[in-house]
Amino acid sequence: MAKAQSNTEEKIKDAARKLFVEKGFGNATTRDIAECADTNIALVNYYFRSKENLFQEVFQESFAHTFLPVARILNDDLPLEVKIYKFVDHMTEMLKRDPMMPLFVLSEMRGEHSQMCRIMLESGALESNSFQEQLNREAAKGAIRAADALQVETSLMSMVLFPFLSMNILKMKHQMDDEAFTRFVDSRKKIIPEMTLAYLRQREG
């Protein structure tokens, strides 16, 4: 018994997940995802209470799985270059297994009452600032330029990002199946490192 409830919750999970992600919180109701379990709503219910404590968990699963790890990367004890190529590796490959993302991120975080900033918050990973401060040092010692972290991790996020936002225009307008786009994004944890340490690594004035 206790395993057939286990499947249920799974099986919810997984297609709360999926319409989270395709349709955004606002526009994903219980029913559809009800459907998409094949049960019923008053089992969502039963397991989750509300759509919202549904999300919270179906988000905070994800969370810890795949942003929080990229986003403590800036914060590690590495090299500036390392840390660099490893946050563009990581969140490259995050996004290569589930692309949708990016477009479930957005849409949520652009939401006035958004379930995902409060998460975010409250997960702590936007407190730290061992990044700048590591900055910081480096230009101390003349190694880059004055930066903020923020726009750098901004900058390196964007990057990163766009092309899986813009999948479909890519794919269509440069001829690319599956395969060739999923080469062009593998390119881009070179160039764009290469790109933002040129950056920090060129003289004021």
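Return the form predicted in complex with the DNA of this protein as a structure block, the form predicted on its own having already been given.
Coming up is the bare chain, nothing alongside it.
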């Protein structure tokens, strides 16, 4: 970090990232962002042509650097059990650092922000289906039942992401502080793989 490019552009990006994730695109105003970045609104449109443009630059970067690398673990070349534990662990740790990100992404997916969808698809376009192939191999060996990779992926994603999506409700309803919530999601690092593997290893009904 010798570069120390702590210029206004980066400060605006940081403020935008924070406020977009916190309040959503529509509710975070240019004036909010400028004030949070300790500058004025004209500079926001000087460095980025528009609020829309700023949003896309910030999001594309953030998404590509945090979520995608973890999501790709399911296509890594690892033994099934190791892979599932690693996926849940890495995803959980990533989310602990950026807990509001999933809700932000899904929220902005509604309506006219289809360019955001485009970004997500382009990022993950060159995706292989090696996870399905792995499940097929294991099933052929008799190690697990036959299973649809998309269903397994969805279940894993669900169980890891959802507690963060519903964090506010969860903490409020069960009087959790930040520490208790962390304990809750940490203990899921064991439960989620166990649940997934128990299903896969079970004979089909």
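Note that the structure is predicted; figures quoted are calculated from it, not measured. Residue numbers count along the first chain shown, from 1. Basically, rigid core = biggest C-alpha set you can superpose within 1.5 Å across the two forms.
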{"item": "Core-superposed comparison between the two forms, V160 Cα displacement 2 Å or beyond", "value": "no"}
{"item": "Threshold 2 Å Cα movement between the two forms at E22, rigid core reference", "value": "yes"}
